[in-house]
Each structure stands twice: as structure tokens, then as C-alpha cells.
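Just one chain follows, in the form predicted on its own, and it is written as C-alpha cells.
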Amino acid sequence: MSKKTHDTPMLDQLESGPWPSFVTGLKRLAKDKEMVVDLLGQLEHSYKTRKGYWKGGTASVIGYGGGVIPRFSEIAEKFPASKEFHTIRIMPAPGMHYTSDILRKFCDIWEKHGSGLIALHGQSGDIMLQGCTTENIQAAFDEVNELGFDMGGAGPAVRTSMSCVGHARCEHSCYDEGRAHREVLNNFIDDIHRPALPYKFKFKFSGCANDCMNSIQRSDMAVLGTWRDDIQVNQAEVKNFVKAKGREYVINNVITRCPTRALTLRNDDTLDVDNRNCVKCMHCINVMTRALSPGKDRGVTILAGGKRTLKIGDLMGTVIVPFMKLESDDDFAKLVELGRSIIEFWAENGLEHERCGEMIERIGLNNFLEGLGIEVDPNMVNHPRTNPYVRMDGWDDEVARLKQAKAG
């Protein structure tokens, strides 16, 4: 039991609004933990201050270059116990299955090596273990190796991928998120612990459009559930959902809200839908989940380049391949070859701290394309043109000059 605290008046307002507080759940862990409480200490001092007194270094485990974050205090004097407080990532199961005796364990774990503090999950989907010291990062990792979990990337390496619940327990699901998370994770185990690339490198799996994994706009290299026929419509369903809601309610919250008016509502209360315009957004689908649902001609579609914040802000992923079936060993071992012919491309061609869709805007969509041997798609478009006029006098001579060239 500790008995040592710090005056934390700053911290003390957090706790003090109609929400729950972080600071509410580390005090409870000062409680037994020293560290903890001169991390509040600093945390306080941080704030008085401005100042954040982090900084980085070295701290790994034995045969990995990455998976472990280093922090150590500049005002080790000050807070002793918090000297060093660094972040062991843990890769979870595909899906985010766990069990409550799993959960149990981990926590044991972390009240015998750490500081007991852990965060499901960090935006690379880890299992992020915080606080612990130099001295405790192997004992502790070596124990959560032996519940089967392994070290989750860091640095310049491909990252922990992270999936959807999918197959397990939605009936939106598309294909099998959790064996292609696995496929993918298998074949580059290597690059996750040993960083060598020119930034981080993210895959995530979403089992259809909701993409509940934010595949689009968090991975460069999001997998995404798809379908290529049409939508499955129950119109006794549609029926009764009409019924229980009224025309006025499904006119207004799904035919109208229908981005291509792809949707029309029939006098018999009926459903009709313009397969041919349909964008696949799910919004029809999420609402009326009982009468309508994916097609049966599933697959997935594979976007490169999303990130968050970096050098040229927040970037959306680009499509690559519109559509592909994703259920034989071939399928995925194609999915495997894909990653692995871009993140090749992207260590060859990228700067340094650059990330694979930071390059695609530098070199050009058309550049990565050929670089991949990829043809290219209109469904590829970042954003359809606005200005209709388009001069076409000269297209033919282009495309044959294309064909001479590619045959000689």
C-alpha cells in the first residue's frame, strides 16, 4: 500500500464534471502503486508547467527490434518512481476475441511486472500494457508470450492489423476477416519486429462498407467486404417494416437518404432497387436489416493509403482493386502477394518517414499503379470530374500509339 501522494489540484478538476475521469481510475491504482502515483505528480506538474517531460530511448526484449515503446522522465529527480514508465504492445487475437480468464490473466500480469494500467485497444489495435519499468518489460513479456500473445509492432514496421468481429457474429460480413487478418499476419511477422521501412505500415479488415475497423481512413492497405451482384431484398419484410413504421418514416429515413436514389418505395409497399446505381454505402441495409442485406456474390474491395495527420494531412484510401473473391487458399495467398508487392514498391520508393499514401500523391496513382503492374480502373477515381466538357478530338491516335507501344 502506498502511502506516499502528491497535491494534484489541476488533475483534481477533471473529476469534477458529470463524466467519468482517467485521473478517477489512476488514483485507485495509487493506491497500490508507487509509480503511479508520481506519474500523477508529474501529470500535475506537466500541467502547471505546459510542458510535457517524456522523452524517448531504448527498451526491447530479447530477438525484437520493435513492440515496446520507451519513456523515460526528464525530471527523474522529481518523481522517481516514474522514471521510466514505458508501453509494451501486445498483438490481439483477429476479431478482438478474448476470454474473461484471458482478461484475468493479462491482468495479473500487469499488477505483478507493470504499473496495472492497460488500454483496450491503441489506434494500431494493440493491447497497450503502460508503465513498466526496464528492468520488468522481459519477465512480463515472457509471461503474456506464454498465454500465446505475441509483441505488436513499433517504429518503422508494419504495424499490429486489426479486424472486424465479422464472421463471428454479423450478418454483414462479406468474407472471412479473421483468417485473412491471420494470412496477412503470418507472412509478415518480420517486418512487424524488425523495423526497416521507411515509416509505419497499417492493414485492417472491415467485413463490409460500415467499416467498423475505419479501414478507409486509418490503414494503407484496408481490406474491405464487399459485394458485385444484388442486394437481397425480403419483400414480405419490407412489408412488415413498412407497417410497423409507416411509408412517411421509410420515404424519409431510407428511400430519400439513398445517395444515387437507388431506391424507390412501390404503392404496395414494395421495395425496388437500382442495382446498377447502387453504391453499396449500407445505409438501406443497417436500417432495414431484416428485409434487406449483402448479395450473395461476395468478395472485397482493397484500398491503399489512408493515414491520419502527418506531412500532408489526413488521406483517404484509393482504390486498387475494385473487386476481388476472397474464400480459396489461392485468394488469400493473391491478398498476401498484394501486401507484399506494396510495401516493396513503398520501401524502395518512399522517403523516409513517409507514409505509402504520402508517396502515392507524390509519384501519381498512375506511377504506383504500374509500379504494382495493376491496370488501371475508373473505379479508381479519387473524386469524379466537375466540369463536363471533355475534348476527344485525338483519343484514337493516343490509344493506338498505347497499343503499338505495349506490343513492341
Second form
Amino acid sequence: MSKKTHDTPMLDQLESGPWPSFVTGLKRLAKDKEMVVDLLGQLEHSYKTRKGYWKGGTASVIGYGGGVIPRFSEIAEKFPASKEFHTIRIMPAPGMHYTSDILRKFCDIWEKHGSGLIALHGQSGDIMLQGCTTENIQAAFDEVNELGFDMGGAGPAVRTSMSCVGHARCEHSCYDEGRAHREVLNNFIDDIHRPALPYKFKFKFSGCANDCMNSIQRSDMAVLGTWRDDIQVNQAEVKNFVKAKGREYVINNVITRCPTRALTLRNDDTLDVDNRNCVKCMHCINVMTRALSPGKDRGVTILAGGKRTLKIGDLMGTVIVPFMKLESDDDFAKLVELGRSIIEFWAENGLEHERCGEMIERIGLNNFLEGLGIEVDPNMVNHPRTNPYVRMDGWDDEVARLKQAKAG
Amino acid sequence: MSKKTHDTPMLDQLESGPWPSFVTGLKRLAKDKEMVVDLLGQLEHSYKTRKGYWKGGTASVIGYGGGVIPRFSEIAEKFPASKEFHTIRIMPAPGMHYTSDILRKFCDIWEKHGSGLIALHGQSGDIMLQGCTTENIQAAFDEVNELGFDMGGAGPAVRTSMSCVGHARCEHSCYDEGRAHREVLNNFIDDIHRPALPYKFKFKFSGCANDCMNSIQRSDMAVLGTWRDDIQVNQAEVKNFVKAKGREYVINNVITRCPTRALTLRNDDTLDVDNRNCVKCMHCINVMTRALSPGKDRGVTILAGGKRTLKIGDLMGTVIVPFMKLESDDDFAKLVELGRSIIEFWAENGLEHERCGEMIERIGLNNFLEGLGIEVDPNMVNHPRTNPYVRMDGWDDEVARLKQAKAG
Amino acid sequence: MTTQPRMPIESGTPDHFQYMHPTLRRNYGQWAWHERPRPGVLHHVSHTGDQVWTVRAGTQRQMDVGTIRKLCDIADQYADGYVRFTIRSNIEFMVADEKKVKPLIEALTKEGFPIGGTGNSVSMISHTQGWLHCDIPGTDASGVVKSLMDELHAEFIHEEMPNRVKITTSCCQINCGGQGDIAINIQHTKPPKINHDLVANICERPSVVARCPVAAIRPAMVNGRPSLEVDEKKCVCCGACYPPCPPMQINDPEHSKIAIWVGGKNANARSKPMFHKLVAAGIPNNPPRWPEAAAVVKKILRVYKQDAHDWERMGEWVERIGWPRFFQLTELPFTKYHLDNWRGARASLNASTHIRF
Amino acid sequence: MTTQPRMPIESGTPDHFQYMHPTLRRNYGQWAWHERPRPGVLHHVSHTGDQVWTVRAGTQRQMDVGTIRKLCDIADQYADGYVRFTIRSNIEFMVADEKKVKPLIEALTKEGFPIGGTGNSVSMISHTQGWLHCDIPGTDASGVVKSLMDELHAEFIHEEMPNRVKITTSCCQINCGGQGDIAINIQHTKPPKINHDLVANICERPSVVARCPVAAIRPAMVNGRPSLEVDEKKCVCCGACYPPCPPMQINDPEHSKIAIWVGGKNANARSKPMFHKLVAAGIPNNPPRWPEAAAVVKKILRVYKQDAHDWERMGEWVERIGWPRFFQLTELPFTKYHLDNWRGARASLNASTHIRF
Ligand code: SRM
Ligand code: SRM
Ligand code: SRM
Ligand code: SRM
Ligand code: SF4
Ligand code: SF4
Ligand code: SF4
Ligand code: SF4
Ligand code: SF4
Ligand code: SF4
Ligand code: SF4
Ligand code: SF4
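After the form predicted on its own, can we look at the form predicted in complex with the partner chain?
To see the whole picture, the full complex is given below, headed by that same chain.
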């Protein structure tokens, strides 16, 4: 290629070392792409001055209000070829499965219309096609869209979701994450593409309490697999495990690690589980993969309101549905409905730029649950209130109502 | 006695049952005391109407600003003899020890000048001489004062303190509570008798972590005994205990109950203590009283800011001194000094009617410690901060200062 | 010359040694171990070889001089003339001779003082003032305590609980009684009714306004006179405005209810100190015997006694079995009022999938 | 007639089965157990008897098409043409035949893709945008991650940690990278410098004012034009005002430092999820290799590796040994900045005598 490359002494240092180097990749692209030549120049400049030089703006595709992250250079006079360097967010399939064929098609499209730089994946789970001029966005997106892929979320919208590998390759999986992911997300397509909510809203799906998708801390509605009957124990495999590892290992790594001390190693090297007190934490099952599995009566626990730092400090989600089945079409429909009620309630009651969890914090879990028509449940708390600062004149009516609800 | 007693059908019901009855006691007094006749009348009226009928006012003794709790009846027209029913608060000796002789003297004085009703003791530890006319207060107090007893605290003052039986009759005791109690309190006599602080201030002294004085939750400065060397183990007694109770009992009631899993029962029925991880919780020592005792290098842990509900919710104290020796005269002088700095800092920085703990909550533990000239210590927290909302430009200087402080 | 008024001798807290049983004094700081030969009796052994037996008995705390003198008589006759009181108003008699224990117990029993309150018993309930003396009480502590101790007498004289049980009462939301394994506290359920005629005369209005934890009070003119106004939607009925301003009448024969709290703990033994948690509310404030409150307390104690492991304090037991099971076992309803919505409430929410089914 | 613009096909999240390895598809929801034959390789067995081996390799996430095509070539040649990516941008190749594992590993290794990231390894660091693309970054994620992964390469390809280690980076305090066993985050240490000339043009002032968590911003007139003013005593330098108002220049080559956090945990395994806690700050933001940050991370990992028990995640280990010992072992200073003073800070204070000496 013709365009002269910039000196990048600092970035060059990132080409050494055993980890694959993004700099080497960028240099490879720079051979054919002036945009990347200048991108490297600007990045080197950032390294030297320790500052970023992108600013936002507007860029989008026809029909959609979001999904493109526009980036304009503040130092385009120095690095004109990368003066526009937008990102297109594309939603992958649940579990991030690909054939080499489809990946190659992405490469071809992006080589043609963009910089050739693709992030797999963004922290919210998007395929990020990074580095596009304003002009090329539409063409790039059209081709990707024809491949069967759609735009991801950005701005005050329902965001691209993530689900763990789960059913596809994990024995711990307690529900069909892929189905849940698609059914839920594809019911909010309008809210993904036309940002009109108070702020972003994320769903995440993990097949069990190991929460490989970080859903409790990083999503507004987290769906995690669990079970409510007994752990399945294969006592023969327990014995094998004890034999292979020794009793001491089993005691130190399984028995004493149960958070509720629900496990006993019997004298005959079989395992006793106090299932009434098991909190489905997954630990013993994680360690003894052949001997133990989640129970058979499986379903999900749902938490609401997780998010990161701004503006009131990190928030984890809170249990709002201790257990629900997720097997029949009806069950899945109910899950979608729950998502919808939450979003609708929040859209109505949330302030601008207020995440669902911040709203719950502001109005109180009580009012949130009432808005959703969900009964309170002691599983939603670590413990009941420790202070008397509450107006209780409705106590008798409330108790009567609960009694009736239970009876009828 | 002449005065006609009131009908007290409700109170009468409190004369039955196996627990000693205060009503029976009051009726006994009513035989000689018109004041108690009417007191019973008013109390019955309270039981009937479910309301209290006392109001405050002023009453005191010469030379002191506090210590008397004045009570005037709102329904004195109905029950004139108990229209004044003040309480005099008197500080008992540490550990609440009495000879029958001194108790009888109290009875005599109170029979003469008051109602004859004495509470042993109030929740802050006072001898409460209950039921006195305004006129008689001075005479009653003078006689009590001549006995060697002094007025307790009330209002925005240093309050009467409590210390556990400790050294006098408890093998767990890690310091001389009685001495600490007296040295501290008797250094604040002016602040006890002349209320001029933002609000009340309480000291409490417990000889060990069992905290029989509820000091962490109920005092502004809590002093609890602890040790920093190894638990003293009498292995012969351990073996006796295991023999008497069985291994299973020992495992279930001692070994697995240690909060940091610092205990191991060895195969030979002796006990291994991981003293580095022992948090001095007292549990194992409580169970195996003959086999285990606190270490020999004893001292105290000090917490500040405990109190009950109003106005921001219950507060427990916070560790401000993880360990200090309390043996020499100097040590005790240091303890008094610490109390003095806390009270002075709070007197200067606390708002009106703001307890020390509420002030700490408002200004931050940091600023409180800085005010006292105490270095922060990781033992003061369960864990470091989880949020980045802090201004850190002083980091380098602070680290340099700490390094120097450590070196020099 | 006029007589000078007598100025107080500011002697402070008196020396304890002068009132201390000689065996305790001699062995001060030297005790080696103890055991409990029977409920209500402690046996302490010193490194010097000395021994002391303590007999603990319940009292009504608010004692007439007759009762105190009776206790003194017993001390003189059976216990060397020394006694001490515990933080829970139990009285303790110390004897250095084991043979003196039995007659001492008999004398106390004969006079109606229950022997117990040690070890894993239900000790005396922490006692506050109530209608007998306080200016702001919603109920009577003496009556509540007497009623409950009558009902719990068997648990005081026996040591049959999993661990010691410390019950507290508070006759208003101020909580002079402190945190307890079980706490029986007044909970107001309606905002104060303001007696506007009195406000102008009695109240320092700014200081009342400052007391309200939720800023529900504002100064207002009512009938042309300075008074106060409460935003009833904000008010949490805490009663904090009442002590500084008696016209803010919070006490109500009907709407000042009793609430029951569980799992408070002061000791650092095993677990760190804990706050008690709301379990039941809306319980009528029903003198002279408060049967509804007693029923709830007894139910909770029954379940705890059956289900908890040795050495588990109430709060530790519930943490092990989980709150859902606590509500199930005690058959108490779990309501929206149990969800915390005060500052820091978030820490009480379950941010995990740890759930027992 | 003008051509209609193409309207998008709103197909949403695509069907995953079409891209899924056939063995996975066939055994969907039927897996029975798994083991790790070696670092970087998982072996899953289905109830149907089918088996699958997964080989996991690290990537640089921000990949050029050349890299992706190389990975596709390897997939085609050695792994049936299917891959998947993990949440940490590792790539996984699935094969149904154990014999294919070795050649696959060799091919990946030859092309410079490290095999590992499974089990008790240090997996790929969660990656954010940084100077390469974001409009508000204080540092470069790509560079920090590359530098650190170079240093931690041995820990990626081996499984020698007590439990899995999940590291995250965030190039501003917003924390797109999430909670981690270790988190390496930008921490600004000076209030924003306001470019007053720009505010009037760019900012919706009320919305900027609303973003500040400590209400430190107020509208002001500067040189006769509407601008903003920051109360520098209140400001906690969080940078929240910068995204809505770029003239609030928070990024500073000198004063935007790196802070290191420890003990975040997302899994519910054993303990409930935890937040990470501040352990070190004031670390220079030093491209291109951030050696000071790397040194702290490596020190922490070294101590954890030596001292933690099997299956203890970083935060669980520290909870067992106590924070004082953590600071002692890592030789990091404990300062006043470690004391929390944000909302709910009280829950982080030690309200007990539980102390290790
Ligand atoms: C691209 C990405 C980082 C990455 O390199 O992977 C990213 C990048 C940005 N995030 Fe993020 N966030 C990304 C995942 C996350 C996550 C992780 C997640 O989704 O699990 C979080 C934490 C979870 C959460 O939602 O709280 C996250 C929390 C934020 C926040 C804080 C939101 C909050 O309520 O606290 C902001 C600020 C905002 O939106 O105002 C933000 C804002 C931004 C912006 C738009 C900065 C801005 O305000 O201008 C960044 C655009 C960068 C760019 O140029 O592309 N980003 N952001 C991730 C999205 C890629 C994708 O679509 O897959
Ligand atoms: C008498 C006593 C209850 C009893 O029957 O034992 C008591 C009675 C009163 N307390 Fe108390 N408190 C008593 C121990 C306590 C304790 C327990 C303790 O000291 O360990 C507490 C909890 C610990 C603490 O200090 O927080 C306690 C926390 C309060 C409070 C709340 C203080 C706070 O900061 O939250 C108030 C309200 C106030 O002072 O404004 C209060 C106020 C009162 C007043 C003065 C009510 C008032 O504001 O008019 C009561 C006077 C009753 C009377 O007529 O005698 N009382 N009060 C206790 C004092 C007797 C004594 O001197 O021995
Ligand atoms: C006499 C008294 C101290 C005093 O100076 O007055 C006292 C004395 C003893 N306490 Fe206590 N405690 C006394 C109030 C307390 C309190 C405060 C209270 O009652 O409100 C507590 C804190 C309760 C809480 O956590 O809320 C208390 C928590 C303990 C504990 C820790 C129990 C636990 O496992 O949580 C022990 C250890 C034990 O059980 O051996 C203990 C142990 C003891 C020992 C065994 C210490 C000893 O070796 O002598 C004493 C005899 C106990 C017995 O009753 O069997 N003492 N003890 C108090 C008697 C009160 C009463 O009449 O009931
Ligand atoms: C592939 C992946 C899911 C996906 O759809 O992408 C995955 C896959 C598995 N995880 Fe995970 N986890 C994956 C991210 C996570 C995350 C999220 C993250 O990396 O940020 C977590 C939460 C981490 C946290 O707590 O902050 C996570 C916490 C776990 C745990 C709980 C560990 C613990 O003890 O705390 C297990 C259980 C275990 O260790 O066996 C687990 C177990 C597993 C198993 C063994 C499940 C199975 O039986 O197949 C999988 C292979 C694990 C291995 O690497 O040895 N996975 N796992 C993710 C691989 C990420 C990577 O490349 O490093
Ligand atoms: S969250 Fe559970 S089900 Fe999903 S991949 Fe992780 S371990 Fe498997
Ligand atoms: S899943 Fe967790 S809580 Fe349940 S038995 Fe196993 S280790 Fe215990
Ligand atoms: S606090 Fe400790 S030293 Fe004091 S009486 Fe209680 S157990 Fe004994
Ligand atoms: S005192 Fe407590 S922490 Fe220490 S070893 Fe005994 S039980 Fe464990
Ligand atoms: S709890 Fe309330 S009513 Fe009872 S004594 Fe204390 S201040 Fe008075
Ligand atoms: S009762 Fe409490 S909340 Fe209500 S007005 Fe009075 S002080 Fe405020
Ligand atoms: S952490 Fe901050 S700087 Fe980095 S990508 Fe996210 S928003 Fe941008
Ligand atoms: S940096 Fe944060 S605290 Fe400072 S002014 Fe901006 S938003 Fe407010």
C-alpha cells in the first residue's frame, strides 16, 4: 500500500511477548487500509500523551435508532484517514457458536466496508465490527443483515444479551438458555433498535449458579438455573472419588466447603446430602462432576437490578422470583411477560438515565414488587428488616389478604 | 394507713403467677405511703386507657445539673399524692456488689424520703430511687451521698457506666474491669454532673468478647478484653473433656463452631489451635472451661459509636483500637486520655442531639480517626472499600508518610 | 449568717472492693474455671484453690424496700451478707462453702424468688420504665415483663434451651431495652396527632423538626399560631418527635402496637454481634397480661428449642436454617413490611441464588 | 421512481443450532459430566454416550480479519469447521474424536495461540475499549491486557492456581469490565478541568448536573456565558460528568491513575457473589507496558497461589485469612483511602472484637 506508516515505537513494544498481539494484527491491516495506518498513528499518539482522542456524534442505519457507536477523531487533522472510526454492534447466536463459513463471511464484509478489525466479543456480547466510515455503515450492515444477523443494542435500549454455553456443552445446565435468550430478546426487538427507555436494560442467562455470564452483577434481569428437589447422587461414583482422592481431600474440599454444612461423608464413603438445607450453590457438584448432578425438578431463579458503578455504586441483582419452571411454551411465555412487566414498570417509573436497579433502590423493593404484582417472599432477603422505621398501619389487612390468597 | 386505696382490678391480675410481683410490692408500700396509693391508681388508669400520664419538668439537687428524672402527673387532680414522682439515679460500684448492710441503708433512706420503690438496676446501670417529691430530693440525695454514693448521669452528659463481674468472679476476664470503670468514670465527674455535651455519652466495660455488658451495641465507647498470644490449652483437660463427652460432641460443638475453622481435634484427642487465625471469639473457651483459657498477653479492644435506634437506625460500635495493653498505671492513663479525646472531638464536632456514632456516620470514620490522631488499621474494617467514590490525590504523600512512620 | 447549702461530694463511682464478697476479693483476677452444678448455680474455682458457689435468683427489679430487706435477710442468714446484681436484675448470692448452697436455695424458693437464669435458660427480661415512670411510654414494661416471666418461669429455672436466651422489652421505639434474641417492642402505626394548642407554648420548634429521621415535620401556622405540620405520607411513626414535643401525641391506645424481633446478639462468641430482625407486628398492646404477645414469644421459643443445635443462639439458628424456614416453622406471616426500606437496606437483600427449597 | 431504501430485517438474535457443532447439537441438554485431561482441554461426556473434547485458546479479542481467517483455517483443518467464543474472548474448538486433540493443539500453538484458560488457570482478562475506540477512556484496554497476558502467560497455560482467576480491566470508573478476582481500573485523582468555552455549545447542563453522584456540579455563568462549576471539595473524581459533557475534562496524563481491586466474584459457588475491594492505588498509568500495575498484580497472584486453599477464590481466601494479613503478605500499604465512606459504608466496618493478631 502507498500510505506512509507512522512511527509507532511504543506500540511496537506490544508486538513482543507470548500473547497474540493486536498491534501485529493492526499492522497487518494497515498494509491495505489507510484508515488503519492513521488509526495506529492516533493510538501511538494516545500512548505518548496518555489521552484518548475520540468523540461521539451521530451515525446510524436506516430504520434503526441505535446500534452504531459513532467515533470521530479529535485529531483528524493529523490522522485524516481514521477521522471516522465507527463500530457496528451485531448480535451473535446464543452461546457464541460459529461455523468457519459464517465467520469468513463476516471477514469478507468487514474487509470490504470497514477496517478489517473485529472484536469477538464486546463485554455485552456483541460482535463488534470496529472502524467504519459514516458512508459505509449502511452497506456493511445490509450485508450482515442479509447473512441473518441483526443489529445489537446501544443507548437507552434493551441491549444485546448473553447466555452461557449451557445445554450445548455443560452438564450443569438447568434450563435451555439458548431458547430463553432468543425468546426473550426477540420479543424486545423494537426496544433494542429504537432506544426510548430511561436507560440501558440488559438480560443475561446462566444455566446454573456458577453464573458463567456474570448475570447477577451485570444485568438488569438475570435468569439462573437451579432445582428444588434433591441433588442426584451416584454413590458408586462417590466411592470411586473418595478412593481416588482420599477421605481427607474430600472432607477439606467438599464437606467443609458447603456453605450450609449440608454434606456428610458417611463411614462407608458414601455421601449424605441434607437437601432441605442445600442452597444449590453448585460447589459439591463442581468438584465431583461424575458423582453429583443438579436435581430433576429444574427451573430458574430470577434477579433484578444488577449493574456496575455509576451513579450510586455497584449493584447486584436481587431475587424477585425464587423459583419458576422453564420447560413448557407457557413457561417461556411467562418469562417474556415478566421481562415485559419489568421494563414497562421501569419505563414508567424510572428517571432519565436511571437503571432499573437504581430505581429499585430509590423506590424500595416493595413498591417494585407491587408494581409487578409479585408477592414478597422471604427468599428475597438475607434477613428481615432490622429497624422500626416503617409505617405499619396496613399490617392487619395485609395479613388477612395473604391468608386469603393462600387459602383461595 | 388512712388513705383509701383505689380499685386496681387489672393490676391485681399481676399478683398471681410464679414471678415476683411488683404490684404486690407496691401494695405493700401503699400501706404506709399515700404517694404509692395514688401511684397505683394512676398506673391502673394507664392500664385501662393504655396511655402514660407522666410529663417531664425540672428537679435537681444543689451543685448538680442532672441525675434526677423529674416526673409530674398529668392527672394529678385524680391522683394528687403522686403528682410528683421523680427518680434519683445513683451510681453503684463496678460489678454491682453490695453488702446487705449498705442495701439496708439505701432502704432506710428511701423509706424515709421517697416512695420506697428502688429499681436494681436501670438499663444503664443506675440504682434508681423511684418516686420522690421535689421537696425531698435534696435530703434523700444528701444522705445517699454521705453513704459514699454519687449521682448518676442524665441528659446530655457522660452517663453511669457498667462493667461485668469479670475479675471478681469470672475466669474469662482479660483486664481489671472494675479499675478501668472507676478510673475512666471518675475522670469525667464534671461531665456526669453538669450536662453540657451534644448528647449522652456512655462507656461500658466487658472483660472478654462474650460482652456480658452489651457494650458494642449500647455504648459510645466500649472496652472489651482480649489477648494476642496463644490460647492456653491444658491438653490433659482436653482429653478428659473428649472422654467425658465423646468425639462427636466435641467436633459438633467446638471444632465446627469456630468461626475461622482454627481448631483441629487431633487423633490422640488433643486440640490443635491455629492461633494466627483465631479471632478471640471465646466460643471454644466457653465450652471447654477447664481445658482452655485466654492467652497471657492480654489487653483490650476498643470500639466507638454504639447506640440504639434513634435517629438514623441502630448502630454498633466500630473498632478504633484493635489492641492495647491495660496493666500499668500508664496504660490506664492512656485509656482515660482516649476517652477524653473522643469526648472532646465529639463535643466540638457533634451536632446537638447527635450521638458519637451518628457523628462518625456523618463525617466518616476517617475524619474521626484523624481527629483522634489514630492511624487507620485493617482490623477496623470487615473489608476495604468496594466503590471508587473517593478523592485520592493524597495517595502518594499518605503512603510516604506511613512508610516513614513505620521506619521511624 | 445564713447556712451554706450542702455541696455534693463528687465521689463518682465507688470502690467495689468494700462491697465484694471476701472470697471474690481475695481471688480477684485469679479465677481458673467454672461449671454449673445445676440451673441457677455457678461454681467457680480459683488458681489459689479457693472456690465459690453462686446462687442466682430472679427479682421484679422494681422492688419495694420490703423485698430488698427480705433479700438482705437471706443474704445475712445464708450467704455471708454479700450479694450482687446482674445486668438483668437477677440477684446473686455467693458462698464459699458448698454446703451453704442448698439451704440458700430453699430460703429463696420459700420466699418466692425463682432460682435460675444461668446457662441455657431464658434469663430475666431486660426491664424498662413504661407507664410506671417514663414520660413517653407506649406500654408498661413492668407488666409485660411480669406477664412474660410468669409464662417463661419454667424456662428460667431450667436450662433446656439450645443456648442462653436474652429477651428484651422496650416500651417505645427508642429501645432502652436493647437488642435481644427476642425483643418485644412498641411499634406505633399512626403518625402523631398534634395538639396544636400546646405546641406554641411547649415546643422549641426547630429542635423538633431536626429530630425527625425522615424530615416529615415542618413549622406551620395553625389557627394563627405557630405550630407544626406532619407530612403523613412520609412519617414512619417512629415517635422521635414526641420526647422533645409532647403535643406530638404518638401514643395511641389502639394504634400503638407490639412488634416482635428476633436474632439480636451482643456476644462475639462464634458469630459477630447481630441486630434483631422484625418477625411479627400488629400485636395488640393488651394489658394486664399481653396474651397475644406472650403467645408469639412462646411459639418462637418452642420452635427454637426443638430445632436449634446446641450453642446456637437464636439468630445463629435462623441463619443456618434460613428465614423462609423460620417463618414456616413459626407459622408467622411474611409480609411486605419485613422487607427493609431504610438506609442501607440493600445489604439485607438476597443478591444470590442461595435459596433453600 | 426513486429506489426505496432497504429496510432492515429485524431478525433479532439468530438461531444457535445452525452454527453449533453437530455433537453439541445432538446432545443438547444431555451432557452427563466432564473432566479436564490437561490445561486448555475439556472432555464432556453425554448421557447418550457421545463425547466431545474442547480445546480452548487465547486470542487478542480485537482481531484483524487475517487472524480470524487463520483460526477458521485451523477449525476447518482440525476441528470439523466449528468454533465458539467464551465470555472472555477465548476461542473454543470442539472435536468428537480424542485423536484430533493433539494435532489441533499443535496447530494452534504453532500459530501463536496459547492453549489454556480452563480450570484453575488465570484466564484471559476481560477486555474493554480504551484509547482504541472509546470516547472517555483513561487508558488503553488492549495494551493493558496484552501486557498483562504476556506476563501471565504461564498462568494461562497451566492450572496451578487454587481456583480459577478472573481478572478484569476497565479504562474508566464506569467499569465495563465488571467485577473480578483482580480488577485493574482507572481511578481519576483530580476533579475535571472545565473547558468553559465548549460547555455552552455542547452541554445540556441540567443533565450533567444530574449525573454527579455527590451533587458537586452547579450551573454557573463564566465570562458571561452559561457554563458549569465544580465544588472541588465535594468532587470524588468519578468522571460521571464527562460522558454527557466532554468539556468536563477528567482524563489527565498524570492524575488518571490505576487502582487495583481484589476479591470480586460472580459465581454463587460456596459463597455468595462479592464485590471487589480496593487494595492498591496511585499506580502510574504507564504505557506501553504498565510495569508498575503488572508488578502489583503478579505479587498478589504469587501470594494467593502460595497461601490459598484449593477451591478458594481470591475473595474467599482473603476472608479466611483476614484483610490485615492480606496487606501484610502482599506488602501493600493500608491507608485511609481503604476505609469506605460511601453510602452504606457502615456495613464494611468491624463491629466486633473478631481480630487476628
Ligand atoms: C464496548 C464495551 C466495552 C468493550 O470493549 O467490550 C463498552 C463500551 C462503552 N460503554 Fe460499557 N461497554 C461494554 C459493556 C459494558 C458492560 C458489561 C456488560 O454488559 O456485561 C457494562 C457493565 C454492566 C452494566 O450494564 O452495568 C457496561 C457499563 C457501562 C456504563 C455504566 C452503566 C451503569 O448503569 O452503571 C456506561 C455509561 C453509560 O451508559 O452512561 C457505559 C458506556 C459505555 C460507552 C458507551 C461509553 C460512553 O458512555 O460513551 C462505551 C463505548 C465504547 C466504544 O467506543 O465502543 N458502559 N458496559 C462493551 C459493549 C460491547 C458490546 O456491546 O458487547
Ligand atoms: C430508665 C431507663 C430504662 C430503665 O427502666 O432501665 C431509661 C429511660 C429513659 N430513656 Fe433510655 N433509659 C435507660 C437506658 C437506656 C439504654 C441502655 C443502656 O444504657 O445500655 C439505652 C440504649 C443505649 C443507648 O444509649 O443508645 C437508652 C436509649 C435511650 C434513648 C436513645 C438514645 C439514642 O441515641 O438513640 C433515649 C432518647 C433520648 O435520649 O433522647 C432515651 C431516653 C430515655 C428517657 C429519658 C425518655 C425521655 O426521653 O424522656 C427515659 C426516662 C425514663 C424514666 O422515666 O426514668 N433512652 N436508654 C434506663 C436508664 C436507667 C439508668 O440510668 O440505669
Ligand atoms: C452475671 C453476668 C455478668 C454480670 O456482670 O452481670 C454474666 C455472667 C456470665 N456470663 Fe454472660 N453474664 C451476664 C450477661 C450476659 C449478657 C448480657 C445480657 O444478659 O443482656 C450476654 C450477651 C448476650 C447477647 O449476646 O445478647 C452474655 C453473654 C455470655 C456468653 C456468650 C453466649 C453466646 O454463646 O452467645 C457467655 C459464654 C457462655 O455461654 O459460656 C457468657 C458467660 C458467662 C459466664 C459463664 C462467665 C463466667 O465464666 O463466669 C458467667 C455465668 C453465666 C451463666 O449465667 O451461666 N455470657 N452474658 C450477666 C448475667 C445476666 C443474667 O442475669 O442473665
Ligand atoms: C466457557 C465458559 C462459558 C461460556 O459460555 O463462555 C465457562 C465454562 C465453564 N465453566 Fe465457567 N465458564 C466461563 C466463564 C465463567 C465466569 C465468567 C467470567 O469468566 O468472567 C465465571 C464467574 C467467575 C466469577 O465468579 O467471577 C465462571 C464460573 C465458573 C465456576 C465457579 C467457580 C468458583 O468456584 O467460584 C465453575 C465451577 C467450576 O469451577 O467447576 C465453572 C465451570 C465451568 C465449566 C466447568 C462448566 C462445565 O461443566 O462445562 C465450564 C468449563 C470450565 C473451565 O474453563 O474449566 N465456571 N465461569 C466461560 C469461559 C470463560 C473463559 O474463557 O475464561
Ligand atoms: S453457568 Fe452453569 S450451566 Fe452455564 S456454562 Fe456455566 S457451569 Fe455450565
Ligand atoms: S450444592 Fe452447595 S449448598 Fe448444596 S450441598 Fe452442594 S455444596 Fe452444599
Ligand atoms: S464479659 Fe467476659 S469476663 Fe466479663 S463476665 Fe462476661 S464472660 Fe466474664
Ligand atoms: S476463640 Fe473462637 S476463633 Fe479462637 S479458636 Fe476458639 S472458637 Fe476459634
Ligand atoms: S423504652 Fe421508651 S418508654 Fe421505655 S423507658 Fe425507654 S424511653 Fe421510656
Ligand atoms: S413520628 Fe417520627 S417520622 Fe413521624 S413525624 Fe414524628 S419524628 Fe417524624
Ligand atoms: S470502561 Fe470506560 S473507557 Fe473503557 S470502554 Fe467502558 S466506558 Fe469506555
Ligand atoms: S467527576 Fe464525578 S464527582 Fe466530580 S464533578 Fe464530575 S460527576 Fe461530580
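Between two forms, the rigid core is defined as the largest C-alpha subset superposing within 1.5 Å. Given the structure is predicted, the values throughout are model-derived calculations rather than measurements. Positions refer to the first chain, counted from 1.
Once both forms are fitted on their rigid core, the CA atom of residue 64 lies less than 2 Å apart between these two forms. Residue displacement note: residue 49 has its CA displaced by at least 2 Å between these two forms (rigid core superposed).
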